[in-house]
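One chain is shown next in structure tokens, namely the form predicted alone.
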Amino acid sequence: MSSTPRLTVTGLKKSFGSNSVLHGIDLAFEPGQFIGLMGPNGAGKSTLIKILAGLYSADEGTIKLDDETVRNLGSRRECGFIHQDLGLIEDMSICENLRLGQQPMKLVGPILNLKREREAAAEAIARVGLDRDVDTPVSALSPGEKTLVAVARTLDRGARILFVDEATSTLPAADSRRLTDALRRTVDDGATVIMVSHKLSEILDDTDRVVVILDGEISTDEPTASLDREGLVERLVAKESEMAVEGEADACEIGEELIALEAACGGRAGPVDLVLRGGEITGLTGLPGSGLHDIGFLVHGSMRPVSGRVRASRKIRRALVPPHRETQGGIPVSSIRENLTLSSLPRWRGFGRLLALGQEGRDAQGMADELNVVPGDAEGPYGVLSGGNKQKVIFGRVLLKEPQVYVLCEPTRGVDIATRMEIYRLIRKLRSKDVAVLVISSDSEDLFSVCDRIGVVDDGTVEELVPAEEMNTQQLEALV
């Protein structure tokens, strides 16, 4: 591979209408650095990445690759971008995904040298520590393995500067570790990796340098070795007037049974026996493919059991934060208000079933303000929000419905540290003898921050629920 080029960004600015997102970004990325890029949702991280990838055009500023001024890096072989949507084709094999768009290797004339293509693919995935038959369909891989395939494909095409945008946000701890180890080996080989992440431990344990963007400006650019957890949190919430503090949830009287799964089977879940009572926050975790999220769909009622049953009163309202906001969450072409109120329209219907639009708008704006959605105008478009702000809107939609049973799948996925603490506060605030909360998450911090009891889902079934105070993170991850 060629030596890694030096990337510099100078005076980069970007606005969307009256909303100024980047106010003049100056950064230099050196070869052989592992850089963590952090900041609150809406701070401008994703906008910066999209400008560099060529998805957006900057209003002002320059991008230089070594001494060459370029419009963007999207077409440069030296640069690669790995987003949450990995861009892999599930029905194709690892080898086919790696070779897609590449010059075919031929024996003679139009005849492909399939053996050589498989050998090249095997070499590519070996570089990132993935030991799999290259004829394996991508659909058969775990989320972490899919991410490694995306990294291998990018490196195989000559990339020496990698931008990794929240690729670990939904990965369990073991898969995240495999990915960051692979990225570290790439850096040790002289490449540059810029990783966007909200996971403090990931940034502190694996990177060499931390860059924090606040309100469209660089607020921190320091060696990681000079920071600890408290110092990094302080920089990330430097402009927050108040930050919610983690703590034990207040005790609450346990109410009556609100919903029960009895040998229920659906999707990859089952048979599942689970009882949710008012006043309790129950947490479930498990590996991808374990049926974890299907249990949430069964409880919510969006999936019907193929056998067994879900027992609940018809009068009980249920609401769901889905695990995958990109495909199961909001409506991009609608406003923030419309996305917030979509599930709760009956509460604003009056005479003749006409909507009380004024009250609906005020309630939606109040929720957007409470969750600190950025930009904060509830009439603004949902589709242009950052991933974390979309997550806030989906969470707000559930809160507005005021159900008796909350099913919260990956509730803090992709949100910044301050918003994470606020969501924990809101979940604890839901506690009452008339409300049951089911938190389903691959992030153990979610479970230990709010749950009364925690269970592990293995092969579709729920293991024994254990009081949260009788377990720690290491014990839970060992069970998973």
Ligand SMILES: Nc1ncnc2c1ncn2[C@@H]1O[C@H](COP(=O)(O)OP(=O)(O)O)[C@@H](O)[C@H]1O
The other form holds:
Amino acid sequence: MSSTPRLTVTGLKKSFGSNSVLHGIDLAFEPGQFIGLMGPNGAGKSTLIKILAGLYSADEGTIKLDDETVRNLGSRRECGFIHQDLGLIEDMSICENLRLGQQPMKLVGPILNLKREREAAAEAIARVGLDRDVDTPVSALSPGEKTLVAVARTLDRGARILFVDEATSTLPAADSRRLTDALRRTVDDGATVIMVSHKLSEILDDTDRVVVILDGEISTDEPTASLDREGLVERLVAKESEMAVEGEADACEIGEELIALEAACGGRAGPVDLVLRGGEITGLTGLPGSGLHDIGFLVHGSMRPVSGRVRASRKIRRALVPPHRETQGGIPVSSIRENLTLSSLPRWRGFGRLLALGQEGRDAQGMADELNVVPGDAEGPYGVLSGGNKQKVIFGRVLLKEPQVYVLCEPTRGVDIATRMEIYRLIRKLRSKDVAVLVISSDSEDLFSVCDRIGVVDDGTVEELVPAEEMNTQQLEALV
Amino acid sequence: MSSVTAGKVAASGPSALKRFATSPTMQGSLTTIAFLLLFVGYWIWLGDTFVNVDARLLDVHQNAPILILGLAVMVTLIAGQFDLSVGGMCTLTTFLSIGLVVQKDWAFWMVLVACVLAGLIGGLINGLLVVKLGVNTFIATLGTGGVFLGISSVLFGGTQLAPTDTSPQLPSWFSGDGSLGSFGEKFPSVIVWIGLAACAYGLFRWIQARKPEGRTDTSWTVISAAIVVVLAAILFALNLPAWVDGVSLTIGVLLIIGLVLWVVLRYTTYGRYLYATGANPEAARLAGVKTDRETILAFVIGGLLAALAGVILAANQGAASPDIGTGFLLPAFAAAFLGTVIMSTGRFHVWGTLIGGTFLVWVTQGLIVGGVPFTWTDVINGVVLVAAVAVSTIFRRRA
Ligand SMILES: Nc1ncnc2c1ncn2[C@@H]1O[C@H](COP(=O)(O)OP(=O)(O)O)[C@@H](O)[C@H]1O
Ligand SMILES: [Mg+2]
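Could you give the coordinates for the form predicted in complex with the named molecule, as opposed to the form predicted alone above?
Let's see the whole complex now, leading with the same chain.
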């Protein structure tokens, strides 16, 4: 195995138009270190990694591998990048995905030595702790296993410096565990791993060193051992108030029933019985593939039940934060304003049923300001926002609709801790007698932070709902 | 927070020039500037034979049906679909316009109603095939386009068709000298002037809203007004009044169709939903947009526009022939795609399509005036389309 070079970055700067994202980043990565890269959404973590990968060009700064100055690391064998989009081909097998872009192993002439390729692939996935038949198509794997395949592929190509950008944010706890274990093993092997994550426990338990980017600068660069949870939070959040835990919201009077599922089936969900009443925040959790999100679609009305019934009066307004932000959430080419107002456009119809764009723009700007979207110009493009800010815009869209039933799927997926608190505060503020909120999340913290009652979805059905006070995290995780 | 960031930009950001060059406005104007430079080149090369108001407006007049087809395909492209049937529909309504009068002696208003209905029904069929039956949009519209073309042959014998001395005649306001179809008949210039004034005001407001940091309101208002005045002066130096006076009735109709479509796309909920549907159908549906309905409606509007293109073609030509619409598809799609890189960064829009289509015609005409045989038209169309879109994509990626 080749040795791992030392990676040094000096004076890296990058702006997009008038939005200056990185103002001078200096970092050195020693071989054999597991580095956690943290910072709020929009801090520039992905931008830094994309510059190193050669996807963006830096305005200023140098990148060095050992003593050699390089333009970027994208074409270097010893560097590997795992972005949120893993870049695997779903219809191909694990083995085919691993071989893609590598020297084929030949038998005679152009005939491939399939047996040897399979053996090599099996060895590669064993290294990351994945025990699967290498002929399995990637589409049959769980999200966590896919990520492991992506890691195996990168290592198999000889990568010794690995960048992993928020790969764990969409994974359930057990899968994240497997991934970080695999990364730990490669570090013990002498490789360097730089992992972006918002999950505090992951960073504290597994990494050797924490680097925090705040406002485009390195604000913290310390050994993980010197930090505890509070210390890390302090370094991540600019203002104390952002983390303030609000007192118990006033107990809210329970209103009338707004929506009821009666043995409803659809997608992987069902039969489900569930009653949502005003004044209540209901939480559901479960494993991926349990039909968790399909219940959300049934309640929202965007999926029709194939059997059973969804009982709701026609006049009830329902709005949804979809589980997969990138594919189901926003309209990438549209502006922030257009994304905010999409669900409630008729409100701005004026003379001759034409849209009053001026008023629409002011209302959208008001919402963007209230939610603290960065960058804050509502006429700016939505597609280039960072994950947490996209999530805020999707939330804003739902809030502008002023529905009576909120269906919030994975409300904090991939958002930084300050935004997470903001979102919790937002959800709590929704509580009113005439409004029912359904939170569907694979993150148990979401449920304990905002919900009144919690249910576990298993094989498409909801076990009984339990008041949140009567449960703790361990009990819940045991049930899932 | 934002003021802090702004301060840092001033201190450490890239130079003002680079920021201007990579701003969306500049990127959106690149292609337009490239075309204008090309025309200046033509001017130096060909002199007044190219820069001839009447000849260039005649180009637009004659190509009005293609430009309307450009709008027709644009509407479906916005919805994320392809409509390859517009050529067939256009031929069909050209035949209906001429044939129902000449061969069947229908009253002309009934003929027009028939054409509009053909467009609406044809579009509806496309929409239902694609949305409700899930037929691939290329295959569905390729098929229906063949059917529309075929119906025109079946109904009218599949040969050239024109009024004869003994047959019923087309109404004199519709076709022939001094009619809708003739270039000699001009659109009231006062309306064009009002439209131009509105554009100038719109441009002023647009610049005004993009005040850079560190300018006072008043100074920027003055600068905005000055920019508009300078642009207007340039246009006057380029003989603007002659252009305005030269706008034919057909071009006027084209502009009105464009205006209506622009209002629909920009100022109605439908338009907004359509863009959302095309850009991310799943997200749009989950946000409450009835994407199926919007898509079907896009095909219906596309069919209607294609039908109108056929009627205008009939007015222009006063005759119909089976191959009249062949070869329309490339320039129509080219206009729509060129439109995405004209005053825009990647969006389909009405004025981009009309300007893109017009530029395309002028590029070709310039070469023809300069001695290239007209048989090269399609080659030039194809090359210009690919070159323009490729160049602006490369520039955008470099940023
Ligand atoms: N291609 C782009 N064009 C314009 N702005 C961008 C682009 N990519 C990222 N940004 C902006 O850069 C900032 C940092 O984004 P990013 O690096 O994705 O943040 P994160 O730290 O959450 O990964 C954000 O304000 C984002 O809007
Ligand atoms: Mg990121």
